[in-house]
Every structure is written in structure tokens, then in C-alpha cells.
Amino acid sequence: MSGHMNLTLKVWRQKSPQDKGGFVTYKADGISEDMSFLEMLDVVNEGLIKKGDDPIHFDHDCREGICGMCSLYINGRPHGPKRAVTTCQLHMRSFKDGETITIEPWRAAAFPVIKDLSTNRAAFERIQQAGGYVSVNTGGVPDANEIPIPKVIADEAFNSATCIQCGACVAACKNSSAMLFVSAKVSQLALLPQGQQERYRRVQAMVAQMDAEGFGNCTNTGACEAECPKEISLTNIARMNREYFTAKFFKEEEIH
């Protein structure tokens, strides 16, 4: 049988983006360890709901570690304490009977406050959008696998793939930077045949972007690697770096 544990939470509530927002404590008895962390919130919410009480917000979706929605920094860490795990696959054996867990949500200009735990990660989307679309003529699906893509670039491409939009980067960086994420989404294309001919303009806009959202300057100390779900490299970061300076090689007319 399973072991259980109390708990004490002290959860950041914010009723709206303009509220000033403060943590509440609350007393979360009788979790299983078998419990996610998010299913644990839910049955701190259901307390909350039969008092007649407002449940917590947090964002949640497909509780599988694929969506990137469960964005909790958790006692000062985004996803939690335990490496590679998104909050969804977080569970409460990670913690210990009587430990209080302070929870909070991204703390970064750029992502703000919606309510409690929920934050606004849309300049990601608008990020993402700026880099635009991939325009090579690949025919029809036969012919689209007859693009010869060397493994080592094609399962680099994948690996920068592998990015799921959470922020975890964002929220551990202390000046909020978004050079991780952005450098995985331009190592996408980058190093796909299909990605070039859009190349130079998309790293220029995607950049131009995340600086226009408010997000901060690279500290290089590698938190954003350490904190990420996927395990994102850092290599990324130099990668874009080089795409950016040397698109400035270029003349304007060749990148557009």
C-alpha cells in the first residue's frame, strides 16, 4: 500500500493581471505519493470547491509531458525538483510528509499573470509566428522523403524539435531570457534542406520578436539547459548566434 503525507502549500493567488497578488497557505491531508503533483492540486481544489471557496487556477492539459501547459515553479524551481519532468509527471514521492512546497507561477514580464498560477505565454506564439513558414516545393509526400537529410542533422533537427513551449527556460533564467526556446525553434529549420531559403530572414524576425516582447539578454549560465523538461541544449543558443550574425553578412534584398 501506497504511503500518504500532509502537507503545507502556500500558493501564489492572484484574482486578475492587475492585482497585486499574494501567497495563501493551505493544508493539503492525506496525499498519496502515487499522486502527480497535479492531481494533488486537484484534490486540494475539490476541498476548496465543496467550502465554497475559489479553486486554484493553474494551466493543465494532456497531464503526459507533451504539452508544455503546466507551467509551476515549485520551491523555486520551474517543474519542481526532479530533472527532465514536467509538473504533470512530477509525483508526490518526490516530497516528504510534513515538507511545505511553495508554488508559484512563471515570474516574467513577458509571460503575465491571467489568474493565480496561469500565465499568458502567447509572445511564444508570436515568436513562433514571425519566423514565419517553410516555402520549399517538396511535391508529394514520396517525394518529400526523398530529400536526402544526413542522421546526424536530421536527429539534431529532432532533438530541437523536441521543445514543447513551456517557459521553464524563461522562469529559471534570472533576466528571463528567451534565447533557448527561440534558438531550438530556428534550429528546427535551420538545419533542414527544407528551412533554407527562409533562413537569414526568420532568425532576424524571430529575434526582433523576442526582443519586442520584453524577454531578457542571455546570461550564460546554463539554468535554462538544467531547468528544461526536454533537455534542450545549450548548443541551440550558439547555433542561432550564428545564423544571426551572419545573416548581418548579408545585403537586405538577399534576405527578403
The other form holds:
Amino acid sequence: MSGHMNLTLKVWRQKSPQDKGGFVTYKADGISEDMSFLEMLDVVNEGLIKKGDDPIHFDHDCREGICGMCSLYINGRPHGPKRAVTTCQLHMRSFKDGETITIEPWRAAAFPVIKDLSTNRAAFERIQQAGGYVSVNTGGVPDANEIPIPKVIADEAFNSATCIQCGACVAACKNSSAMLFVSAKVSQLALLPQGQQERYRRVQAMVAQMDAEGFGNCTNTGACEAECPKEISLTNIARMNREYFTAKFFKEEEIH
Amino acid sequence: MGNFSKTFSSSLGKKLIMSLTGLFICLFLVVHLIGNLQLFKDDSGQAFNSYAYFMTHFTPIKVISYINYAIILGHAIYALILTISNRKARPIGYAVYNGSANSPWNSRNMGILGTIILIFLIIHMKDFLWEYHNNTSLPYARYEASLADPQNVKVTPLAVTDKEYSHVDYVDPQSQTHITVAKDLYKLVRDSFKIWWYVALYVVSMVAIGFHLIHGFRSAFQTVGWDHKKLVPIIRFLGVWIFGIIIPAAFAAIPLYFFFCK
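Taking the form predicted on its own as the starting point, write out the structure of the form predicted together with its partner chain.
Let us now look at the entire complex, which starts with that chain.
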């Protein structure tokens, strides 16, 4: 039988948000290299449940790499060692037989641990609620090309819109800055004609909420861009800064 | 709070201050280097000493230098404020952190590099600027050259005695000679850079400035939002080659030149 591996896991266990928490070591034996990282954790949890232990709590949902629910800081990197993948799309063949894998939750004051590896990322929702929307009624389906948009702009807006809000940018950033996330959300609407009405109010409101949530400040290390499963680019942060300073220094729109 | 104070107390506003003060300091480095290149002139410091007098006595330059000190201080203070806020944003750190997998070393350690630079600046300003203004035992030098043969300069060191000298720069119409008497900062520089560990301190600090600017220069443009496919390669080139390598190397060449060649 080929491709089965035995691993040692060092997993962060924390009973509740108030609990101090600590690392617990587990053996994960007979793991297929074709399993996803989450399936490997499922196998470990089956064993824990059979023994009557509390299974390891971790966030997951679609397991197709599109929902943004899975997280995990694996061996010092969000979503593990591969570029442009979520943890659910990370396969065990990315690890070596006999390897020790350290698994931690996202670490940020704005993302408190709920239990074990599961964190509360509602801060992102509150930032979105502050301005990440278009509030005019969309009405019926418009004719194709009724609103002309240059191809480069449409592509760039689409790229920004691929953000799945997983929070890997915050987890990767040495400052726990959420600027890649916020800038992607600001960009996708600021670039398109439908987002113009609230363009300058939006960026101010979202940045204010980001600051209120206690995220850190960007130092342009580029770690977020490198670790983003959707490869959101650092250009978005420059665009957000541009939008914000334009709004603050040259526009009438203000937030209340 | 008013619009401006609200803007500059936001995360992006603080970053804007870091970026604009940083770019001003980059501009200062260019001017400072051009002035200091006069140290390489083989004229026993006539040009440099005259320049030093001009830079410390011409009012507009004095105003700009005080603005410059304030900006350097502001850059350091805002860096501290931002660092504290960044630390607060992650109260519990990672047990395993593989930063080198996703970002360059110097970009993650701007604070350490900046601290080295700040310590260097304190030493540098104490040893040259403060001494120049306040050390009454600094000698003067007298330079004489006839107008017919300006290249042939006669230098007389004026040792410190009870007599006080003052800066003069004039052409004597009778003897047709250009006479300059200036505080000999050049001698102080030359003597300081005869000490090996002092030279080493300067070279190490210039390496720190280089690494700081390789990240800092392009980062400043990113922060003000000046990011464009057509411009970014130019900014990156300037940041790495001019501000990261050539300027710090030229500064480091000064102590090395005095240590090995004078």
C-alpha cells in the first residue's frame, strides 16, 4: 500500500474563549496522502470520539475552497505550505511521512478563539456591514452591455471580488492588519459604476470600522498577498489608500 | 474631532505620516550626501568647512534643518505608536512562525533597522553637529590662495589659544588673495574616522539604512496609493539601487576613505 503516512500533530486546544489553552500532541497514523488536511483532522477526531475525548474543533463548511470558512495556521503559515489554496484544498501529500505538524488558530485580538482552532471572525462581517454594499435597488435584469465597463476594470473588480473573507491575510500579517481584506471589498465596488454613489462614504466607513475592531496597521510586507488563497493583490491596498485620502481631503461625503 | 485630526488618527492617516516623513528624509539624504561629497576634495577641507559654516548659519537652511529634525523625530514617534498598536492587535503570538516563507526579512524588521538608525543618528549628531556648535576647543584653519593661482592653496592650522577666531571669507584687494578662516570640522571628521570601531559603526549603520530604504522607499509610494504597473518598476529600481545601495554605499565610503587613504 503506497502513500500512507504517520504524523505527529501539535494542536492548540482551548476549551473556551476564557480558557488559557495549550498545545496537545496527537498521533495521526495511516493517513492517506490523497486526503485533504481537514479529512486528516476528521480521522483524528474519529479516534478521539471513540476514546470518549472531546474532538478538535475547527471551522469548515463547503470544503471546495470557495466559502472561506476553513482556517488553521499550519507550521507557521495560514492554510499551510502551499500557495493559493485553502486548508480544505491542501492535501496530505504536501507533508512528509513522520513529520510533526503544528496547528494553531488565527491569532489576532479581533479574531478571538471560540474553541480550539475555531475563531470568531465576525469583525469582518461588521466591516462589511459598515459599507461593503450597494444600497440602491437593482430592479430587473438589465440588458447586456447596457452599462459599458472597460475590460481591464471589469477584470480587476472581479479579481478583488474573489476574496472569500477567510482572514488568512490577518493571520499572515505580522501586524494582524486587515487591510488586504478591506481593500479588496472597497475595490470591487469602487471600480464599478454601480458602486460610485457610495464610493467615498464607503471607504471611510469601512476603514473606521476596521480601526474600531482593533486590527493592526499595514507595513507593506506583502505576507498577506503571498498567503491569500485567492491571490488578492497588494494593489488593492494602494487603491484603498488612494480612495481614502481622496475622500478625506477632496470630497464632500462624510461618515456620521 | 475635526476632519483632519480624525484622518490623521486613523490607521491610514498614521501610515500617511510615516510615508511622507520617510520620503522627506530620503530627500534629505540626497542633499546631505551631495554636501558630504566635498569631503573627498583634496583641499584640506576648505570647501567642506565653508559649506559647514554656510549650512549652520544661513537662516533658511537653519529653518529647514529644524523642520528636518522634527520630521525625523515624528517618523520615529509614529513608528513607535504604530508598533504598539500592532502588538496590541496580536496579544497571543504564534508558536511556529514562518515569516520568511511570505515576506522579505527587512520588511518585517523595519523597527529594528530604524532603531539602529536612530541610535546612529544620536551618536552622529552629538559627535559632529553638537561638537561643531559647542566645543570651544575646536581648531580653525586658514586657507590662502592668490587669485592668479587659485589651485595653490596654502593651509595654516590655527591651534586653539586664548585668542578667539571667527569665520572670515574675503578677497584681499591689495595682495590679490582669497583668504578663508573656518572652524576645522574637516579635521574633526578626519580624526574621528581614524578609529576603527567608529568606522565600523558607520558602515554597519549605513547597511541598516540600506535595508531600511530597500523596503521603505517603495513602501512609501504604496502607502500614499501611488501604485501603477507603469510606475512601480521605476520606484522599485530607485528604491533598491539609488536609496538602498548607492546612497548608503557612498555615505559608508566617507569613513572608509579617511581610514584607509588619509
